[in-house]
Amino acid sequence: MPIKKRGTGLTAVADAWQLADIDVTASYPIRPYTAVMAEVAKRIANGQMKCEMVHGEGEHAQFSIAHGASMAGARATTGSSGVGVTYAFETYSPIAGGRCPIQALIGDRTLDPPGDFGSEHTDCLTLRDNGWIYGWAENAQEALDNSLLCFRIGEDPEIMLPQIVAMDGYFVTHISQDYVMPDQAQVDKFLPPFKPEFRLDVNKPVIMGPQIEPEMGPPLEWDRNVVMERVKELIPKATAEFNKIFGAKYAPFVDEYMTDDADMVFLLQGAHAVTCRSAIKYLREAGYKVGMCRLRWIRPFPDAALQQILPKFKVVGVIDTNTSYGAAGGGGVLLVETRASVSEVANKPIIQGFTSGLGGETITHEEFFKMADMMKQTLDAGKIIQSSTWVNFNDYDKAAIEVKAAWEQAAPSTK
């Protein structure tokens, strides 16, 4: 019987893991990722969990045991935060580029400098152009879910590629949340047993990672587009394969919320969303017809996901919990990436940027209501009036005393 649980997102994935019946881990201590690799040595030492765990010596190190192990046919996992993530990087395109489905937890945090520890996507978005299958978790709950589905898709025999269930430092890997852990026995109808087809044995040589001549570089490169192409097409089947099995209801690129009459709607990923959903019940109360929606993915990227339900809308107002210095428009990533999906759609909306949350910050209620009068303000023009815009460091922090005052006066039963 599914499980009823009080844990963190790191507990969860622990959960997940468990249940996933790994192989092989591999570990390297480094804050807020150090706890899921204590929570499964623990698990390991009384006998929940038969894997073997091997401490490696940095991160390099860490991601290469579990791509080594992968070779060999486990089903291996590791992962990393911070600077963690980026002193690893020479590991991720040969990994994916390999077709090594190692999975890997991300704890996002701040890259130096500053040097903090607060949750930031910067981190984990540096390593979005190398092959990895990934997005974010809102709380635990998507956390285990996320690493199972990853699990499922990456896995794929027509797919073979790693994956990272990356989540908020902090607000999701150390908050205690509830959540539940599913049965053994719905895991095992959803998750088959990994079988690689190909696989490091001295009975059936393989040659893997081999030196090539340039002309043999283009076709592998080509095999790798075309394998991520194809994910984008198996992620809506395993969705619904997994909210049936599972009970759940996850959409299968984008959640909306409340966007159904919106002239507006934020668009971020993360743990944000939390308060972005509260945010938007005052914004509501206040007059704003102000939706959200949420990336589930960030790689694949939900292009065609975007490209149908954007255009509903007339102004979009992107996120971004990143940084991208000198990145087109004066954004992050994401502002990027949704400007390209929607640039040759008819009828496409305003798209306007948003840097906020950095550092660990928590994105208030206020820091929303500035977002969307700036919203506002672009609807009424009917252009945009500042193309991005990093939250607090403007002129435009009077609007969020306005619109507080608006939501307390048309809303007192919300207070």
Contents of the next structure:
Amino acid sequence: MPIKKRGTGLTAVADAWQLADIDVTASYPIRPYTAVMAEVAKRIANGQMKCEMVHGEGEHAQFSIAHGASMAGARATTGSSGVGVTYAFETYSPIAGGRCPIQALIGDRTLDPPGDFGSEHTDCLTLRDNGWIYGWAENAQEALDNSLLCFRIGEDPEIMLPQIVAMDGYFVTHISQDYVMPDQAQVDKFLPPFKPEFRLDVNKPVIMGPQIEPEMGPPLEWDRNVVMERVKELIPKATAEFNKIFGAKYAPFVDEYMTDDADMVFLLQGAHAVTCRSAIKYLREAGYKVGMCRLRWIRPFPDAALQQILPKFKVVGVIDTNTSYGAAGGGGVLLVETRASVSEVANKPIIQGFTSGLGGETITHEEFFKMADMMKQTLDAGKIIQSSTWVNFNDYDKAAIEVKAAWEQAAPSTK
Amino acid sequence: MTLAVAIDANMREITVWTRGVTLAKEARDVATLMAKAGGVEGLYVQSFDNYVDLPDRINVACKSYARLSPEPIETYYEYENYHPDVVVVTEETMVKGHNILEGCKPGTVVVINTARDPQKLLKYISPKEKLANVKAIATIDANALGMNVMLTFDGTEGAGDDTTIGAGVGAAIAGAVAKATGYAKLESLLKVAENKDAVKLGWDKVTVLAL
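The form predicted in complex with its partner chain, contrasted with the form predicted on its own above:
What follows is the entire complex, opening with the chain shown before.
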């Protein structure tokens, strides 16, 4: 029987790892990731889980341990946060290139400087060119479900790629909430045991991770490119199967909210979708025809889905909870990717960027209201007013304009 | 733009001030117990630790929070209780040097774990301009409730509590908070706390000074 539980995104993923009967997990503490390793250690000690737990001397070691375990045929997991994610950077491409489908849990944390525990997606987004499959969960339930879905997709014999279950630090990792831990029989039906075709085995020797000649490189890279395209095809199938077995209602790529008659939408990923939905309710009452598109995956990027969905709207406000200094358009990663996705679509909407929730700040209702106001101005103008706006810094909503005018009146510019 | 909407207008917020490690678990228990008791009474509830504090550093100031609302909580992903209705101080010296009344609403109740006269503690409480919002100060000498009301230690960091909830001083303080505020019935608290004697003692021995 599925069990109703109250816990966090971290305990939920520990549940997923227990249900997936992982063989090896590699740990190293860093907030907010820490609790999942504490939770798994506890379950091993209690006899709830049978799993080899190896404590690395740092994140690079941690990911390398999981890499090695996977080469030996183990279903292996690990995870980290913030600067821990970037400390392990060297390992990501070899793991994906070696087609080792390990799973990492990343609870976002702001990169230094300065030290900040809050969630910012930049840490995890720095990995986007390394060939890992990943997307953000908005709550504990989705964290659990994404973990199972990721194992299923990543370990598919036609795929064999590592995955990241990404979630906002604190919001999803630390705020306790209700979720359902599925039944073991459901999981066994959905997720077959991990049986890789090739593994390190003294009786059947193979070479993994060899040094190669330059001309041997391109075919390997082509292969990695092709397989990522294959992931795009598998995601809808695996999601449909997941929904059927677990009674869930996940959209394969883009979770739409109140978009049927919307002329403008927020486009975002992760935990802030929760407040966004609540804010939309108030905005609708105030007459704004606004909705939300939440990305379930960042790699592979849901470009085909967005090409279908976005032309329905007139204005899209992309909310980036990450930084990509100097990026095209002045916003973050999502703005660049969203614009690129629909750049060749004839009736594409006006796409503007917002940078908000940095440092792990909650994007408040008031900030969503401000963004809606700015999107409405774009809608009325019929053209972009400001390519990207850092909320609370260079806003141009009515209140901000009034404040600027008052400043100007009080102390006229001497230029 | 500011829409004139009151979000979570009927939500009540309880902020529990404490010291890292030595009393962190007890403070978390006060928040957890109040939230669970509210849950028993059919309210929408939430309890959480302040994420920005450093509760694994011995004796640093840190906070735990509880929220109770008759409607689903909309500001679910927030870091703090920005507008507390109840401020609990689990260690008396914390009244000095911390702006425990920051953001408090009119009608706030302050509950302090102390053997001292609340009138004497009053002069330390800050910010001073918020004192007008305080309706009452309640005191409970939870540390003196006997051998069966002990301190418990545990860190969670986003996972569940390993130890039972409300085994020690926190249970007594929760009893005092419930009585001083009327936010939970004694029976509801007794249902969710491990140490029922401590809850009863806290409920019985709290003294409330109306301001």
